[in-house]
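Below sits a lone chain in structure tokens, taken as the form predicted alone.
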Amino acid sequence: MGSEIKQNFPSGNLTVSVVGETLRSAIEGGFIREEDTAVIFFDLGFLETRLRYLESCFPQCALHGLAIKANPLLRVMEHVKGMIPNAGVEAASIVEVAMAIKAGYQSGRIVYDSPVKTLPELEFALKTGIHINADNLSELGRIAQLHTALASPSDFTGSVGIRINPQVGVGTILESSVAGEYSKFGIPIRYRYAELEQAFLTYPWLTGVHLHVGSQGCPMELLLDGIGVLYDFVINVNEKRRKSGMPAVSVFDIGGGLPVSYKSGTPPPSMQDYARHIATQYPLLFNEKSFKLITEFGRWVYTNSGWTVSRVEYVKHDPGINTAMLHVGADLFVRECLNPRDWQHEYSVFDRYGAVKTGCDDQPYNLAGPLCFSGDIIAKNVPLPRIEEGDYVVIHDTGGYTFSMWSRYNSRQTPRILGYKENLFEILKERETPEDLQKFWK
């Protein structure tokens, strides 16, 4: 199965023709109503194929803890749970933990990574059997206190790892790089090597390590270097634990971070190549008798499976530039509006019936959102076909880190979200009502 999946793995981006066909079907089927000024779509078939490909690249026992923060939709989490046998989730807050439980994930498939866990949250996770990645030595001390205070060893069912900053450098996007000399996350290995080693020689229940180098903008080589730093550390620590009669460190969480492509003509790094390099350079990680491997991919899994469409409400024509006024902006695309140099998408234009428009207008377009600040522009100076009121603009590759970062500024209603597979649509989340928003602000 694995080789077949790898050979048939779809390209990194949904094509304009596939998106257009789906848009037309949604319009004709009444799934885009008059009030649906913007809609988010998820191709569930594409998502499943992507997950099966991910699973085929790694050892069978690897837990794929998909980052909830990339896409916290409950219905999507429920779908994903049944797509591959080893689907899990990575939670960055106790509410995300609760969402995972509600979605039906077993506690052993939940990885809890928040850097600010409270004592009650830690106790809940330990008693529930959730894997905790402690962020710092103080947190590790709290876990030790709980371990001592719990009534019996059977109460301590969750496993524990600790996040280590491998300090291998940063990628091209500073805000999404977390393995520089300084990071707010984890323990810097070069500065705290002795303390880290002592922690592993003090606590027998500390059986895991965790790293995350960063996400978009971090090349594969940087991710591999980060894994290598912790790999060498664990080999050294395990030799000393063995001599002390302690169980081996056996959980190795490599985080996520493999970049995706937001440009259809630019192939992304290959997940198969990434896994092959890990297996070649750090072979024990692919030995199921030595380690349980955890991955935490979010952007890579979700981004290319989603796209967003907005109706064009107005078009402004000024000297040298046109402005298409859309119903999504910095509410949905926070990073794109505030850091347009690093976060860019591809765009397509369709008429009100879902027919793709071609050619190029005489002037480029700014794609502006509905929020009341001047930075609410998704993209500037984009060459596009002529746009008219009532047309649709599609923003491609929006399945991750878009809706999960929704801003409440100006009290805009969140849009309807549709999933589809083989031309069958389902509502993953309904458009908010004014009453929903009033309840939020009450």
Ligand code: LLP
The other form holds:
Amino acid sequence: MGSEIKQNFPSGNLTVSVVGETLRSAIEGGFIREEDTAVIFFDLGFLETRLRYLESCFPQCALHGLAIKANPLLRVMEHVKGMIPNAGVEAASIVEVAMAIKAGYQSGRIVYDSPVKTLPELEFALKTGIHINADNLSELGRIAQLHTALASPSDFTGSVGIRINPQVGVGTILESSVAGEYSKFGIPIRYRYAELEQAFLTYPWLTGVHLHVGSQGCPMELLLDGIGVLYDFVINVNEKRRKSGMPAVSVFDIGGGLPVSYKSGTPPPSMQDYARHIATQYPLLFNEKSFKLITEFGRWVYTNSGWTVSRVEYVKHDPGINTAMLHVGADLFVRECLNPRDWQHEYSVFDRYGAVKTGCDDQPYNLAGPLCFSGDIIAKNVPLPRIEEGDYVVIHDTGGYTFSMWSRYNSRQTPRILGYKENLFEILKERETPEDLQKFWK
Ligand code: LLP
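Starting from the form predicted alone above, please write out the structure of the form predicted in complex with this ligand.
Up next: the whole complex, starting with the chain shown before.
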């Protein structure tokens, strides 16, 4: 259960008391209406502090391409753009690219990654001036084809990098580890070193490298090892390109992946340490004359700034276990329900007025969702204070990869999403209407 030790700002989590204060203000201000059976909150001040801290750890000209998939809310993207001068985005699909443009990001601040880009999508990105990370050699071939076909070189304003799998190993969560011997992403460097090198010696416009080792569960050392593999490769390739009179590879995209803590008292690796290690071990990456550095953090930026509250509809008392029936389940917490070993949050309980409940009930709780399958339980056997109908259960640290992974199963309306800064609330996204939801199935 959440506790006061949580405060470890900016690397840590929001405390139960801070969350409780906001919950009370939201209730008193009428921001949680009768129909708002669940609400997602974002602390925009916390988010801003975190972004400023991120910026302070890296060279000034680094582009922080925040992973849209972690939090695709248009309003949040708009906010983030103004929080630090070098904010950019990493888009995992062409629609995410379009959303970034809509949110006001200049094309030079958009990084387009996706393992299945089509020819028209590539053409659009190249002509729009977006940085593309090609996933594989066939995709690179298509970009070369477009490059030849385009009327004039000035049409080709986008820059191009290629995703390389450094094959440094996996972290503790297999589903989000992508730098093992095999990965569906990128080009495995040990198996394809010669072809990769050849590509860099063939295409002068190929000026970037990209890696992403994994998301959560990957220790900092693994991330650093991955960067090291590409660093050595680029130094070798640049030497050869220089001899052939080709421009140097100058864009180095280190991806995201620094983990966060979902548990108070378990400090995550620090961003500052990570950046310092990069600067020490791979100094050219911090030399703005040699490289333009791109980062693609998602979870680290967003997760700890968000929390979700659900009203408790019913409580069941069975031998050995209580079950609190909530209004969010596997629709919002799909990975927690399907892979509870790797994904656990902290939970706290408040009464209907937002007063925190303390103590511990005789029996532990299952926090069950509203969906029609028995696996729809976001946490099992959690010791919690006594829960009653009408109470609120808060699920902490839900700002990243939570709402973005919403599932339509059972046709539940997406909740209202509120942003706040110093207790001033803003509706980031309204609760979905039944009509909008029904349109989805049409
Ligand atoms: N760059 C690339 C190419 C990525 O694939 C990802 C995450 C990131 C950056 C951001 O990584 P982060 O800093 O957020 O760890 N659905 C999963 C998350 C998968 C992560 C996907 N890629 C989940 O259940 O949380």
